[in-house]
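A lone chain, given as structure tokens: the form predicted on its own.
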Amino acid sequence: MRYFDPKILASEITPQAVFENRRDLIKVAAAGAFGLALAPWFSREALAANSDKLAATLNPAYAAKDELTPAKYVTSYNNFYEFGTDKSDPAAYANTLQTRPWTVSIEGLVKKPVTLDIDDLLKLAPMEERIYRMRCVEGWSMVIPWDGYSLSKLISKVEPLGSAKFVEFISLADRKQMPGVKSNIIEWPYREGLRMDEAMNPLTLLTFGLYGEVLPKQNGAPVRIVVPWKYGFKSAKSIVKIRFTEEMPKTSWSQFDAREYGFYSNVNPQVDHPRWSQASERRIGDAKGAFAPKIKTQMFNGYGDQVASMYSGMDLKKFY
């Protein structure tokens, strides 16, 4: 169990004089030729300065220690691959993205297949804050709190059927909105899965916001699931579509190399990537930066006691 730090306070949570400094940077900008050179810069500032409050209460039980990663760097340092492959991307190009009016239809092996409005989901279950540590198949990590409840108590209000073993995550994929679907990248829409248990435990997070503010477009919004053992690319970002199948569903990296991407993808510091090591990661934030020294990466990404009973008798370096 994790619980929260007291020295972070909550003024601490969302710095009042990084969005005002972002606010007069781009008055200064909006004239002039200053301003056209660095448009790209200010639309990803525009973008975290412009967000909604999001009322949630922060869940002591899930609450890393760890030193919060500035939100600055959470909102500019994205993999969003509908918007293009640089970590910038997101940032920059999100702004097409419409969240409103937004559906998610839950359907398949369930009794009550439904497709509920953005603002539904909204109300279904109080809102809570939960720090989770974050790790990327590439090397590094950040710590955010992020905004919403358990996803069981949607999956619970949905009823799934005893033949139900697998929760699918479906994304929006719209070319007019998303520049980076007109790429073959990976086979779109963007599709990701959990067994059953893994969507029910209560670390999953069915979530609409971080620091205490609604989803940032580049993270995913409206509404996206975090889950804090596996890497980043399993937390599906702005979901359209949640399915419940007895066979396990194909997912987007899967299929787009199954030797590097398992279904599974537990953070595993014992199981490398084919091209680099997963045993140490790199921190990102203010203090050390991009150079921030490596740290030991831990089993499950830190969540052990709450996860690994789900993989007992599993060989976790076959079912990766």
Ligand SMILES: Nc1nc2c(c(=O)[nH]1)N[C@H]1C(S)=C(S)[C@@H](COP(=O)(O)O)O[C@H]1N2
Given for the second form:
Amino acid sequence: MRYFDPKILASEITPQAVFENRRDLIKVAAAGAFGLALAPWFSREALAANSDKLAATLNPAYAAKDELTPAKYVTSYNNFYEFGTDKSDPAAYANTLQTRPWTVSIEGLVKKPVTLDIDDLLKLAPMEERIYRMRCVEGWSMVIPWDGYSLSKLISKVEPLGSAKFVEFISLADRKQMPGVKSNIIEWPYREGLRMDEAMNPLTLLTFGLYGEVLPKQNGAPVRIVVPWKYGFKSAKSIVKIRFTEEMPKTSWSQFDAREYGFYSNVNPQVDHPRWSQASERRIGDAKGAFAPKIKTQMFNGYGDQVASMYSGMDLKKFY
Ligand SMILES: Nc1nc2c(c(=O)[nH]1)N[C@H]1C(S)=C(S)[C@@H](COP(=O)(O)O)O[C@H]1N2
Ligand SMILES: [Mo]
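Now that we've seen the form predicted on its own, could you pull up the form predicted together with the ligand?
Whole complex next, starting from this chain.
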């Protein structure tokens, strides 16, 4: 089956809201009115002028009604420590990342381990656009149209064994391409993990694009995970390995400080991080900037209907 038709322009398949938003963005850029008030990262180009379109169909069942975060912010205010720890570092330095050739090896407790070329992985299932709220543990959030398909579609193909209880995601760590890997802030490669039911939850998105275009490198090209009911760090970028395990995998952030970063890390306004309150958040890109009122953080980032049952009976203060 063919999922891509280069003749279909993104303009035909991208939801209207996304387009309205893009137009507004262009207007803002053209006006250039608040040049001085803008953060330095605002002025960068949003998506590369020659970036490739990804044909994706909006899935209305997964389209948050929240106002979208303009692409400029999504692509210039990032956490991607492989390229430095400043929010502006990934957009400035990720251009050295080589996204082809790229393979993802799927290994561990599965019947059919396989190493897939990224271009085959792209075609494994129809590409959907999902509008997800994303919240970083640092207290900021965005609303992003992501393009991909449910990770469960890939998982079913490799047939996990009954003993597989967790899934580990491992990012590329190449000093030649990633200047941040020379520093020892966290243990490389970046690793994250999910429990099997979390990985199989239809919300968990294997992600190849945003705003109808292939992922910008700073957002984790060519493939990343997006887990919208958990803090941003659970959504590992630029993945090269997916491993099925019996034991709960060690993650880079829990190794950094287990008290600050638990394995579950569900968005939870009632459980504060030792350094940042989780009760409220600031939407990046709000026209009011630093004066924008903070909004209340929702339990499971507002995805409770779809995920709460996975944690029934679990003490979420203990399993943070
Ligand atoms: N490999 C890798 N993945 C990563 C990170 C990282 O530093 N390295 N940062 C995480 C954090 S803390 C957040 S908030 C999100 C940010 O994703 P975005 O820049 O696309 O918004 O990516 C997550 N995935
Ligand atoms: Mo984050």
